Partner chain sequence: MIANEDRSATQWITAAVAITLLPLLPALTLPLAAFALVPLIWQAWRLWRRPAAMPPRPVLLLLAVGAAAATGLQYGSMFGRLPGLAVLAVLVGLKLLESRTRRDAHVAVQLCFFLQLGYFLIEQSALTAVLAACSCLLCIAALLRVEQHGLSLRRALSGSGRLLLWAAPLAAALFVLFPRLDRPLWGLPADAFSASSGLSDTMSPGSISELSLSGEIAFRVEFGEHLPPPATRYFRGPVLTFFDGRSWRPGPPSGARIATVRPTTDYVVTLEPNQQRWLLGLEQPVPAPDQILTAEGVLMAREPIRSRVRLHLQSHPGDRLVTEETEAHLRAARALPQGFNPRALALGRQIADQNVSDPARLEAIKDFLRRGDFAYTLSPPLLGRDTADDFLFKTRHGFCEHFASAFVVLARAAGLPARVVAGYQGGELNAVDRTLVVRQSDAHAWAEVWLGDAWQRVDPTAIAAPRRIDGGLLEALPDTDALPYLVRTDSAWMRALRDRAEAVAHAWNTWVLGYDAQRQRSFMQQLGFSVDDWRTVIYLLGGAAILWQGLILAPHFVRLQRRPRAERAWRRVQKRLARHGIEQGSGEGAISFAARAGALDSRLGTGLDSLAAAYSRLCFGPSPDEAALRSFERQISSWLSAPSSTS
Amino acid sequence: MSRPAIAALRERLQRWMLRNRPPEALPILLRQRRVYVLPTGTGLSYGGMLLAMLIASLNYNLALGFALTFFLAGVGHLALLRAHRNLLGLSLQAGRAEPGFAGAPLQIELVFSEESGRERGPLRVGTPEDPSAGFELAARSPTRVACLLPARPRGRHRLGRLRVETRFPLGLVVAWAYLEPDIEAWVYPAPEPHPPAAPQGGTGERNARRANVAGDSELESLRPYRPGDSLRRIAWRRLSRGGPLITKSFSDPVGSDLSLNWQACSALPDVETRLSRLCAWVLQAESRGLRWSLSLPGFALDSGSGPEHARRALEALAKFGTAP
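Would you share the structure of the sequence above as one chain, the form predicted alone?
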């Protein structure tokens, strides 16, 4: 069977396991009908060994062989029940996704809890293909779990399907359940690694006035160099004396506003490249504490600064040209 056919079959199976539920509001409780159990490779080998022991005991009429075989079969059955009970009653209480950038893994945080008063052995959660974030759960004590999801294109995305599984206590069986919480995440455009300096705002007389006062800007502070900093602001004299690579920060109350607009990127070849540059400019201006405005086709953000201002701009860049 080809790989696409296997993926399609797996998708149909997961939909059936989720009973075609839409994304669910939190909290999500794992009840009996949501937990599935299958033997692992180790469990299949264990079963094969028990079968061989049973055949040998029958052939040679070994009472001790029968006793050992049935004892080990009981251990396997107990492992199956413990794995199932390790997931049963588990609850996903809360979750959130940190905004990320296109091409980078998406970081999420989930809060699990249980109310039955039983400690839960090792568990793992993540995508259905790679449940890689491990955790354990104390009785009646919420536990936060951080995990990474695969990179996604810019826009606003639902987290999608998650898988939580356990092989506790012996690794002979794997018990798992699927979750699809109603949580969304913003993915911003990937910032351009080394953008040019952002254009100053205003025109005509205002720009001329800024040009005149640029030389009067006062040195405000020195900070470590960051990729994208203008070469003109590097402290070359200190560097020539063997000092670290640092950047000068100037106070310029008259001409500090930047105008980040779509037209300033018109020379770039495509939409994604323009958005990447604007994203880099937004991050650059925000990190320097400057006031700036953003203008896109169909969207305008007045001059301002601060985390909330940057968030609105980055979300506008993320959803630019996408379906509402």
The other form holds:
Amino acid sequence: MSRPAIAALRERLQRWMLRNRPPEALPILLRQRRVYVLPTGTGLSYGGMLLAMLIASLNYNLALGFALTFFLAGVGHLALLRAHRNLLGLSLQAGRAEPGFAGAPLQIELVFSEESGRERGPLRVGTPEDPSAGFELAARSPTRVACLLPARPRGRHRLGRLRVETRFPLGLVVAWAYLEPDIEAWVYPAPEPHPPAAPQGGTGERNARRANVAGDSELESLRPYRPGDSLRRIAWRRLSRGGPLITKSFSDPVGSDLSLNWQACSALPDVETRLSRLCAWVLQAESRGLRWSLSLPGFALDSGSGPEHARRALEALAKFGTAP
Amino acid sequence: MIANEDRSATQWITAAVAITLLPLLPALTLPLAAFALVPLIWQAWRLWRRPAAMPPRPVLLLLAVGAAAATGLQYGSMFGRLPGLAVLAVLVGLKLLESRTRRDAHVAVQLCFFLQLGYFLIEQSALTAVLAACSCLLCIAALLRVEQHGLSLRRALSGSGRLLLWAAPLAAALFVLFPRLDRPLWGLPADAFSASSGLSDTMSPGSISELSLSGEIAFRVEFGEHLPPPATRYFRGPVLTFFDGRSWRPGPPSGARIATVRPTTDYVVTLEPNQQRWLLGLEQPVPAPDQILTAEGVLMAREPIRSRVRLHLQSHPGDRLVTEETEAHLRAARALPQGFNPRALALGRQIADQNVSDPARLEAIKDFLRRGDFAYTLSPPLLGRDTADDFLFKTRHGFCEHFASAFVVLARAAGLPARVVAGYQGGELNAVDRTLVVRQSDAHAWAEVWLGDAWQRVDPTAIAAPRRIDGGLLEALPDTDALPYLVRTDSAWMRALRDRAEAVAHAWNTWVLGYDAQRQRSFMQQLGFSVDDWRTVIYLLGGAAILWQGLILAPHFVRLQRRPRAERAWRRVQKRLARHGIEQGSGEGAISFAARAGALDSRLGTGLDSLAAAYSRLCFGPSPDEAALRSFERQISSWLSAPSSTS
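With the form predicted alone already on screen, would you show the form predicted in complex with the partner chain?
Let us now look at the entire complex, which starts with that chain.
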């Protein structure tokens, strides 16, 4: 079977497993009907081993061989039950997605809990293809899990399908469930990496003077991430290498009003690159604490500043050209 | 380089492999044991002493090729039981060395399980089972550890133990119910069963005295109430008629019709595998349908005994084998090789001349043995070409085969049809489980003489050294003869210890190892099921599996039903207050309920407020720890037992 055919088949299977449920409101409790179990590759080879051992025991009439085989068969079956139970009764209590940028992984945060008083072995959560964020759960204590989803195009997106899975306790069996929580994420246009300086005060004079600065102020220091920090300042490269969340802080040069508008980017060939540049300008202006305004075809934001101001601008950029 | 986290998982797997491999090593030859050990030691050194890189691929390849070559050289083949095990053992070690991923860990553990199965082909003692259980425990703990980083050794071992414990009922049910085969699915490799020493169907000087050095058990007999006296315990093996001057072999089949007798003794023989067909029953056995009774009175199985069997036998023991006999066989039983033993032949002729009747000739020969100052010894002097002459007239020291052989030569020379019978004689009663243990050292040879209507047993050893028959080998031998320690048990406590160990082994053999197709059938019949109906078997297996699953899931459901601990404790307060007619409303919180109760009855209210506050804290605060719950329960108990609330 060709690769696309397999992908299509998998998609159909997943849809069937979700029983065409619409995205669900939180909390989502995992019940019997949506937890699936299958042996893993090592589980299959374990089964093959058991069969070979059984045949050998039959042939040589090995009493201890039978005993060993049956013990291991019991252990294998227990592994299956335990994997199933490890997922059963788990619930997704809350979740939110940090706004992200097109082309960068989407960071989400999920809160799982369980009420049956059983502590849960290692679990993973993520996209159906790659559930990579691992966590464990103590009995009755909600646990926060940070998870990166693959990059998306700009716009407003549902998180889509998530997969929670566990290979606990022996790695012979994987138990999994699909979740489609009703959580939305903003994906802003990818900021242009080295934008020219933003046009200032409507006049383009100082443009040329600062063009070489390339929009970068001095990187001053790194400090641990605090909720509320601008995503633009997160040291993504560190994060992608598995490091902690770290915020870059910049020295703020003194500034004046900026007018960020569509026309200023008219030299750029297409909509996306223009949006990228505008996005970069917005972030730049915001990180320097300047006052700025934004105007797009069909959207205008008066001069202002602050995270809320920036958010409205970025959302407008993300939505631009798409259906409202 | 192994990551720190993975290193401890790898350590666990290494330990699991080591404990699996170690009991196996003595069974391998030295070079192969070394090949299996080298990767293990390398790995251990690398893990515990110095985190070094794994050996380069060429080295691994060299080890693998070397091991394969050594196996080939040692055993002549790569297939079969021991070579297969050797290859597997080396493979496990090599796999261990390159074990980095989760998959590698699984492969190593699965190879370990295979290795254990292979080891059962060699040895299935209770001790082996204990070792295998330890190794399983460690293997599964290692898998747990691979799956769950940072699991402590204690928790992993207890987790693994719990898994095995839960699996035990299912394993037991399957063990009893799973259909066993009467015969193998395919031909067994030539070395599937190790050649064990034991009685063979040729007898030459020294062949039985060699056995007498072995304390190994040949078979066990359970007699029930009536243990026959030692002098009648002759377990009949091959009958040897043909003599070539040095060794004795079975003659051509006699062809006579053997008379059936009414059995007088019932007994159960548990025969160790001896690769032979004879079943070593007492004399004059009565054959079961799948057994053969030869014209020489030997009870035979249809197939060589390849694994331990348990047989119900019946016999009519006595020193006469009443039968008809063919002329051809009697002629063979008088034949002597030309040109051997001239002095014995002359003596025989002289006896024949002096005595007319057969019984008289027999008496004369016995007399000669009795008066001849013969001695019984384990280390007889070497005999020359004329074995009977040398023994009868020169050395006069010998073991049972010397006596039997010389006696039959003499008898034949005197014109009496005679033959040698090999088997076991005597045995020792195990004081613990009352079974008669017959060892290889109880191997014996005696003679039979044809007296017209029956073969009369004559034990020349008994004539010359009577204590051999009544007291066993030990009694008959001079103290200077070397005997293995287990055979020569002088100290009472050693004997008691040995008896106990052998009783355990016998029970193990009977109930665990001996549970084969036949026993399964009879056991199931006792329970009222027929294993021949496959549907019954499937129903039983399915029922057992469902029952087991229920057993496992039951605690889960119980726990679901069970309320949290704090709530259960508070229920006791509610019950007490309900006795006073104060009930907590469904929407009423604990604190307001306590306040209401206090207002209704001030005596009850004492301390109730603080209880309610504690309860609310436990319910709605951060999840309580063990100490907080316990102190809350204590508080409730003391409130309940306080005089103010008991009125």
